[in-house]
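Single chain ahead, written as structure tokens, the form predicted alone.
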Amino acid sequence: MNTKEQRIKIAVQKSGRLTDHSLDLLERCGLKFTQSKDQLFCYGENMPVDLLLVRDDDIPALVSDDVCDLGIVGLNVVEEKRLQFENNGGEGQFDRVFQLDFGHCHLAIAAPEAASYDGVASLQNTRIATSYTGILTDFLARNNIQAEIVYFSGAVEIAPKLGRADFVCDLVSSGATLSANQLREVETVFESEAVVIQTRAPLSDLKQEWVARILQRLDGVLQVRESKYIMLHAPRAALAEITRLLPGSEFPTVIPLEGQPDKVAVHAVCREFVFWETLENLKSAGASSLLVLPVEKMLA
């Protein structure tokens, strides 16, 4: 196998909600690229690691058809392609690694706001746009639902008014798509938020360990996202509730102060949000000359 063949390929959105938050989590993972003329390959500098700019839609064939070892895509549209595959008789060739933690939003089924709604039933004999056909056909499924599903490639929340449907079947993030064509939501049928697929084909032993590796980066870095490092003097006699308000950390680091026989340095990585109110109960409890930090990356 030759040089070429042994570079992991990560197929990324080209453009969208999910295109800046990835760059930015694989840059924050150490990847250094340089992007194409034409804005559709990025060239890993520092890694044997390039990126295929693509149609979030072909994500999942791409990972499938191991062109791409690995893919950020939306889990809707993972279980979309997943579904389109078993429609099929077949089955996708990936496996979804990683949750990201962004990206998040929900498929749910509109109604315009003048339109009467009273539960999924009233979806009976109905007519639904969406371009998630798989995902609603498996909702109006386990609901019991007959249902008309009217497929749109875009601007699904014009079809109401066009007279194609009585209801839509969208992304939601903000509502402000729904709101500004007089729709409300109804129904949610999908949770969504960015994820790691890989493909099922075998790897070398080499892309196997840059794989593994990269996962490891990825889990560093989301696992420090909120993560702050509070240093703190504190009585020894108040240690134990200090430790108490230290918020999601486990053991802190104590560290005995020289020439201060009844007071100890605290060192601790905690991995929620630290709030004023927070410090001022680590104050009430006897701590002094505390000094928060941002953490970029930790390896467990």
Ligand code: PRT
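Positions refer to the first chain, counted from 1. Rigid core: the largest C-alpha set superposing within 1.5 Å between the two forms. For clarity, every value in this text was computed on a predicted model and none was experimentally measured. What changes on going to the form predicted together with the ligand:
Once both forms are fitted on their core, the CA shift for D58 between the two forms remains under 2 Å.
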Second form
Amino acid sequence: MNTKEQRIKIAVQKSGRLTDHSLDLLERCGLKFTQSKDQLFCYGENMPVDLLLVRDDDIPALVSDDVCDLGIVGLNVVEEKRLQFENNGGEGQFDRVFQLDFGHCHLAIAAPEAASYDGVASLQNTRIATSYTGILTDFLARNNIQAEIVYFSGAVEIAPKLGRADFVCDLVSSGATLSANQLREVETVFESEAVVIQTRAPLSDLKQEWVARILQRLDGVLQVRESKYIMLHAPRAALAEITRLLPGSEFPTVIPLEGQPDKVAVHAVCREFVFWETLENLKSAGASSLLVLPVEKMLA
Ligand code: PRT
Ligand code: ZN
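Now the other one: the form predicted together with the ligand, given that the block above is the form predicted alone.
What follows is the whole complex; the chain from before opens it.
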């Protein structure tokens, strides 16, 4: 096997909502890249990991066809492509291996503000505009609803005004687009966030090792995001209560304090956001000399 084949290829959205976050995450995993002149390829300088910059809709197929080993893409796109493969009698050769906790949104059915809606039965024999025909078909079938799906490749929200549909089914994050078009959300169809998918094609041991390393580093990057290192002094008698109050930390390190038999130092990594209220509660429980530090890197 030549060295080129031993390099990991990751498909990343070229230009869109997931691009900056995806590149930022990979950089925080320690990857350094140089971008090709056509900006479609990033060569990994310090690791055998390259990026292919493509449209998000192409990512599942690139990973399924083993052109790329990994891809970063919205779960909504992954699920839609998975259902398309299934409808064509096949199976997408990719697996979701990691949730990235960004790009959160949901696919929702929305109705014109003035229209009445009494639950999913109100969708019976209506027309629903969407770009997500696979996920919507699946949702309607699970709810025993017969409805006409009207395909829109974009600007789905204008379909009712054009008289093309009674409802729309589109991605929502803040809800501002629906409001601006006098639409209101009536059903959640699918929850989504950015995920990592991996090809089902077998990888060489070396590649598998690098994939495992990348996923472990991603995990570390996500974990430190809200994590803090807390140091405090505590009366021995209050140790149980203080441990209970430390957010997201089950096993603090307890260190004796020279010349103070009744007191200990407690050090803990807290994996949740540390609020001022938490510190005030710790102080009320007897803690003193409280110090909260950011966590730079973490490896479980
Ligand atoms: O060019 P390419 O095909 O790569 O990009 P794209 O235009 O298909 O996708 P892009 O960049 O818009 O979105 C990429 C991914 O981001 C999606 O597949 C989702 O996983 C995720 N995501 C998160 C969103 C949104 N939030 C989102 N709000 N994708 C789209 N929207 C759109 C939605 O379609 C609607 O038009 O934003 C509008 C609604 O937003 P709010 O905030 O007004 O509710
Ligand atoms: Zn797209």
